[in-house]
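Taking the form predicted alone, here's one chain by itself in structure tokens.
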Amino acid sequence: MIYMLDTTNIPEIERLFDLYPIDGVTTNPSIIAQEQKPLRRLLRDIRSVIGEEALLHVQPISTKAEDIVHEALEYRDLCRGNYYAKIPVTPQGIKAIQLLKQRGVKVTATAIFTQQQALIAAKAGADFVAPYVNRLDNISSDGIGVVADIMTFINAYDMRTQVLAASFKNVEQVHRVCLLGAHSVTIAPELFESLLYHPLTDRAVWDFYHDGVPYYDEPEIIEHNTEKTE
């Protein structure tokens, strides 16, 4: 499983990369806008935090294929390292995916809401296809079912494309796409931390500590831990 953060908030990226086995960061124009900072500065800052081996997905804002390609190449040169161009699955986007693949650029096809959109993008050469789970659920569709069908297509036709499931509202949605064998998920920071949380884990750790303190002979460790819990 490839875990990615769907954010451009630098402090959150830095904090969570320090704690967890996170593989990369995904961005889009709406997420960029939330930080109210210039795109190029954000991208340089993200790369400096995550390193060159982590995946960094960047979405051009252009709508014509040639302009999308030009913009994606500019971001590749800026980001360096393990870079993916995120391209929406419009007709011009599909054309741009094919042009970028001819130039050796890795591509994530995004804004996917149907099975055929994913299949066409995969056939065009996309390395990842990104179906939006919760946005489908919000219109009384079945986001998990769409991901399941896409996985069936990819396996049936033995495609190299991987599924990058996106747009989650809760842990259960993430859990269910993992059960389907989705290759990757991209998750907002607060939801990512919810994947690990369980109140019984916190209670068990509390019990371990308070039961064991009288019998551990490392007073400096005990003192340090006590300070942290106060």
Second form
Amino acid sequence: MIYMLDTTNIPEIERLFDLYPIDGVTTNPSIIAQEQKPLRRLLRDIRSVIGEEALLHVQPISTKAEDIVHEALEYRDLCRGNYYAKIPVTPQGIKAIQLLKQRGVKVTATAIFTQQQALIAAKAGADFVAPYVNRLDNISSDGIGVVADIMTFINAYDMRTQVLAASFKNVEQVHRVCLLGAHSVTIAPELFESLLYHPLTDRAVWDFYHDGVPYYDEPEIIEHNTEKTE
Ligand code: G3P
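Please supply the coordinates for the form predicted together with SN-glycerol-3-phosphate, as a counterpart to the form predicted alone shown previously.
Then the entire complex follows, led off by the chain already shown.
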């Protein structure tokens, strides 16, 4: 399972990468706009925080295949390391995916709302396909069902494409795509932290602390612990 953060907020990326086993960062033009900073500066800052091995997904804004490719190659050179071009599944996008794969660029096909969009992108060579779970649920469709179908045909056709489930608004949606064996998820920082949170955990930790602290503070216990670690 690959966990990615769907954000370009540098303080949040820094804080969460320090705490959690996160594998990468996904971006798109709308997420970039939230920071109100120039794209190239943001990308450089993100890479310096997450390191070269972490996945960094960047989405070109061009709409014609050749322009998408040109832009994606520029971001590859800028981002270095484990870079993915994130390409929407328009007709020009599918063409761009094939051109980028011919040039050895890793690609995530994005803005996927149907099973057949994912299948065509996978056949075009996409390394990941990104179905938008919550946006499907919002139109009274079935985001989890779409992910399930995509997983079924990836396995049935023995494709090497992986599912990067995206667009989540609650823990249950994330849990359900994990149950399906989705290879990866990308999640906004606040929701990512909700995956770990439970009030009974906080209560248990509070009780452990208050029960134990008078005794743990005794000098002999501290000495014993020191001996063990030497
Ligand atoms: O990575 C895709 C994602 O950013 C879409 O999420 O929350 O805007 O539906 P959302």
